[in-house]
Amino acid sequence: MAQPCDIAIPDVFGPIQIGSLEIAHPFVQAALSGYTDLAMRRIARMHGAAYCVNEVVLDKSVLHDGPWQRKLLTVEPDDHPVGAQLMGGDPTTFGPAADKMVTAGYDVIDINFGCPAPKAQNRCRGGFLLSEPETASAIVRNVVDAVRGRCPVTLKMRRGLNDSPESERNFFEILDLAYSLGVAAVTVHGRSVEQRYRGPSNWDFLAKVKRHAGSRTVLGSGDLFAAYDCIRMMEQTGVDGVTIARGSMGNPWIFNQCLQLASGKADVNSLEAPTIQQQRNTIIRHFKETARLHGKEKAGKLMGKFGVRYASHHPKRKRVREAFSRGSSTEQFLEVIRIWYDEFT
């Protein structure tokens, strides 16, 4: 269903290499909780991406036998490359989690250990565990036996769990101890943990990390909302290549964007917004790939979230968003499309 990406990027900017993986350029989705399903990659594919990372599952919830553990643990075939991103507190339920995530057609076991979320910080799970390197080392320990060299495995960080240096040292600790243990790539975001999306992400800090790492794969995160921003943060940082998040939510434009400014095709001031039109596809395209998986019942309220985020790209954003927001149904969904996407001029 995805198409391939067709377009000859210069070397700055051209496939990057994550353990025996080769991804055709450098601009991923990254993992997005609650967003990132399948219906959300093929679309992300649709416009450019050519990896994505699946919304963050807890390792427990792998190895739990249910519909849920079904559907985790199916890959269908048009959704490669795609990483499977773990995140647990338990260093002995992260091996068997990711055994069979691997086994199930996953290309990447990405280990979460980023996630500000005040309920993982609460449960020692994902940014909590930068705090604690020898309990971080195991996990990565265990989930690198487990794969037995079937399929990379990467890390997400935070640059720490505050701005402390001790902090600071636990980061560089667990980052060194899992490239030794074989870890094939890390991506790192510029915030803290505590920091959660307050303020600016740190770019320094990212330029810090690549230089310590040399050679090996460091993808960086952090405040990439527009194609600029991830070429720049490509230029000012030497990262090797960046993993866009929020900037994706309602935005699968951006990797295109991305291939456009990086191949030379345009600049900052060229490229061109997406017309009424070429959103009312996309967001066409997405309601039905979400029905296919979810249900038609199910996705008009599954899709208001990412409704309020296609509206910030419409001339009456404020009025479309506030209609996306109001709807709780397919129908009023549908309505919301009729209104401001079919009839809008």
Ligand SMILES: Cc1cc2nc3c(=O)[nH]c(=O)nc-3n(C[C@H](O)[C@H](O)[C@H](O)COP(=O)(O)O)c2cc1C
Second form
Amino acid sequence: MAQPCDIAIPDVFGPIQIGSLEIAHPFVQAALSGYTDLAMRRIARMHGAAYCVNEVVLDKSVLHDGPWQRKLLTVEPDDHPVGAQLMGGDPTTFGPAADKMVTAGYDVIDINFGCPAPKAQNRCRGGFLLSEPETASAIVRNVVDAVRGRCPVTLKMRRGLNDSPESERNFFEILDLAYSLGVAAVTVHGRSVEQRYRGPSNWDFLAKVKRHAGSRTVLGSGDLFAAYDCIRMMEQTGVDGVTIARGSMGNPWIFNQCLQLASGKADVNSLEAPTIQQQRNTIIRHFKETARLHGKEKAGKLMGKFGVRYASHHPKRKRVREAFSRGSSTEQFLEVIRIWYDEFT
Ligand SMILES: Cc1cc2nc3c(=O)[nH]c(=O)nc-3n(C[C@H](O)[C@H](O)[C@H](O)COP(=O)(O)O)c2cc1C
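Starting from the form predicted alone shown above, please give the structure in the form predicted together with the named molecule.
The next block holds the full complex; its first chain is the one shown before.
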């Protein structure tokens, strides 16, 4: 596969601006809780992702001394540009947490107003805040004040709490307030909080947001499972870029494929799928990065959820998937690689 840096892409898929930060192209690694740790971000960048967002973290965990905090506040030199995504329900703790993340070296502070998990709803966090414009605005104001222009502040939003007109009014009220407070860009997932993952992401809503936002940067999210979906979302809705979520799990090749399509080097029919050897190299690299981050003992278990996703590229996908899902140790994980990737002909 061609390397991302070899590829010239037309203006429409060219660099995007997030405040003062220029992102090389519009294909972004979305925040994925339990997935987009440093290891997955490195793999995404290696395959062409222009910008990666860390998994969501609670503002309170950033403020709580301990090993987890130290991990969160370590940003590696090869992990840029990287966004820190924060979630919480109390405006007063958001600001100090954002301050720590910027000081640690994150390039963007992204505020989560989208998480639909019942736990987040019960604790008045994430997507719940789409129904609370006043609290949401207080959070944005505190974060913008704490960051003091050192990096851009962005929002991640779902299209609303539900399908009611009030929900849509709240969405645009929060969006307008956020822009007026200096928020540089928003990512919008076209599902409602109540919808969770049922039914399609509403791309018409994304088009409406982009028309409303004018020249301000809007990134789209929802139902981006293949490179062609990313191009189609940009063309159909006018959003400036896309954040690739489930479509990137066990499929980092999607970034390079987006670049191939955007540059006209390939069309949907001529896109290169990864060979078994390429799959193996990527999985092993991902495993090694995970081992560096979390220790070799834990790496095999942690890689299981990625393995079942990577398996979808293998000619014997069902059997490989089963093999990955049965393993729970590093030895078992490496045995699956040996049988299904090293020795497979
Ligand atoms: C396992 C999983 C974890 C997620 N974690 C986060 C997160 O930490 N922060 C966030 O803003 N969105 C998170 N999302 C939402 C995605 O970023 C994205 O908006 C959503 O999956 C819709 O895109 P898709 O339909 O292309 O997957 C998560 C989604 C999944 C499936």
